[in-house]
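Let's start with one chain on its own, the form predicted on its own, as structure tokens.
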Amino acid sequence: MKNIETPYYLIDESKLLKNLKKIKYLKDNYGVKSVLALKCFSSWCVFDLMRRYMDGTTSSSLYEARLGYEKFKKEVHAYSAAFSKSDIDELKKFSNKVIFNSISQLKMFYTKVRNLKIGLRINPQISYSDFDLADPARKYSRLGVKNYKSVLDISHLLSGVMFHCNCENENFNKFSSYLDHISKTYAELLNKLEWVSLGGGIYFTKDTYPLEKFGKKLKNFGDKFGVQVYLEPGETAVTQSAYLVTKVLDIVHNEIDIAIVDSSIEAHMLDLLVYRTQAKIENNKNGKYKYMIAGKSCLAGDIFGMYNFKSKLKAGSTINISDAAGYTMVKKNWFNGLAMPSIVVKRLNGSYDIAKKFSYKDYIQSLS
């Protein structure tokens, strides 16, 4: 959009709406409810097209699971690795379940939260994922608990328990392998509960991955233990749905051209830098010229990568980069002071909103 200042998030709804259906087609014909997961994704200017489609938010912290409440309004689960006192007495206000990380914890503040539906988290030794980083099974794991002897123990307090074992798993036989795994090793205390969540990190909306067998499998689950299946999906409900926009400054030769923007991977795509992946961009991989895209920070490693155009690149050059919906806009940062970038959503009607613009008194406000 040449009237809209770079660098600004682009919200595509049409392109949202397509993970949105996927989603809702495992509630309509398997019975799987989905509740957004807030620490990846909790840009609420597009929530109502998003609770059309979804039973709710799941939250990591107070903050998100008020957010989810006033402005998703449906269910809100709210889990935290330690919730304090002060937490679960704000919590209790506006959450329908309060999923526990220990059972420690969840002794402390039942009496408090003894009227909602009460979860623990459990750690089954076994995961999928890429990075020991977000590896919830990695050594000394904080994450869940692990003694099964345990959990029976208090199972009579529990409506429910929580599985969050995945990471941008887009592998069905291996989630498959997965939920048999839990179903053998955790049969006597599932058919004790009402609700199962199996957590985000299920990349089940790709345009490859086998929908009906998955959806089947759930429905599978459910009805062999009498229990709601839950997915909190993440990126996995807005992957492919927006960009980061930019515009290039400057270009400069050091034994390669390389084109410097008006935003920043640390400031503006942390989790990229965090995880040391390259951003995807839509450009020609045969083309001729050959630039890497670098951010304007000070951060000598502030790249977003190596890649291939069609045509030269100049000073004013728009450089769109894909997939900036998930964990982009709830980890942008004020690093370096740079401008934050605006948020815009392209409805679905195609008409562009600005849902949020950033400013020097937001900078100064976000200190002291």
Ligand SMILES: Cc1ncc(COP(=O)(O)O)c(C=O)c1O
Contents of the next structure:
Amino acid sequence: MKNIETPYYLIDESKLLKNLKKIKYLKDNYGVKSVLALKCFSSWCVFDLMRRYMDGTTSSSLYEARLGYEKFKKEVHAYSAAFSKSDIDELKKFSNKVIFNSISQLKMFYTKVRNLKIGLRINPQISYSDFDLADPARKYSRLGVKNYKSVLDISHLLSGVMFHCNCENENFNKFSSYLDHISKTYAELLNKLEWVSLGGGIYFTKDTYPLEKFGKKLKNFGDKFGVQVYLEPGETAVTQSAYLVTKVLDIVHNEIDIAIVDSSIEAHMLDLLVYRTQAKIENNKNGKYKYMIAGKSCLAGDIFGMYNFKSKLKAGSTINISDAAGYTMVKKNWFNGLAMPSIVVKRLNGSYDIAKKFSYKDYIQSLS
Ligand SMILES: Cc1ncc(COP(=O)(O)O)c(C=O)c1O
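Got the form predicted on its own; any chance of the form predicted in complex with this ligand too?
Starting with the chain above, the whole complex follows.
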């Protein structure tokens, strides 16, 4: 958009809708409920749309739980690796479900939240993740309870459990074998429960994913144990629905051409740096102009990647970085005091809303 100053995240509601329709398809045809994982995407400027297709939100902290309650206004699932007493005192006022990460936390806070639905995260000791950093079953993992007998001992206190053991899993057969493992291993527990959340990390909105098979698999699981099945989609709910729009500020040369844009991978697309993956920028294989696209922070490795372009870049050229919805806006930061990208929404009717602009005032207020 010509009249919006770069950089900005551009959320396209019609692209988001493609994912949301698949989520709703699972609900309508197979009874699977989905709660948005706010850790991935908390941009409440599009919650009016998302609310119509999803059942609520799940959270990793008190603030996320509160955001879900205030802005999404449907079911609120509150989970945290560890709650403080004050977290519990606050979140019990508006959460529907509290999911504890350990039996010690469950015992510590049970009496305070006994009127809510109480869940426990289980560590099934299997996982699908290409990244050790995001592997919930890694050695010494603190995420969820491993000891099954100890869970059975307190199962009368639970209405449900949560298993989150996938990360970017687009392989239905792998998912299916994990679910079989869970069914077999935890049958006695599952038979006593009302609901089971299978967490996030399943890429079921991808065009190639066998959605119908997935739905049937989940329905069979729910029917077998008489439980409501939940998913906690983050990335798959918002995949391919946003761009980070940037502008080239300068081109420098050090053996190769390097285009410096008015954004930063460290500040605005941090996950790419953490997981060492290249930003998605249209790469024209036959393009004869090759550039490294780099950020404007002082960090030497602030690099989005290497790409070929059909025409020469110059100061003022626009560079769109795609797939910029999940784990981007929730992680942006004020590193180097760089201007924070605005959040712009292309609505379903084609109009553009500048949902949020940040200024020097926001920067200075984030510090003291
Ligand atoms: C407990 C839990 N639920 C849901 C999610 C969302 O996962 P994703 O964004 O990969 O779908 C995560 C991600 O780490 C998680 O830890």
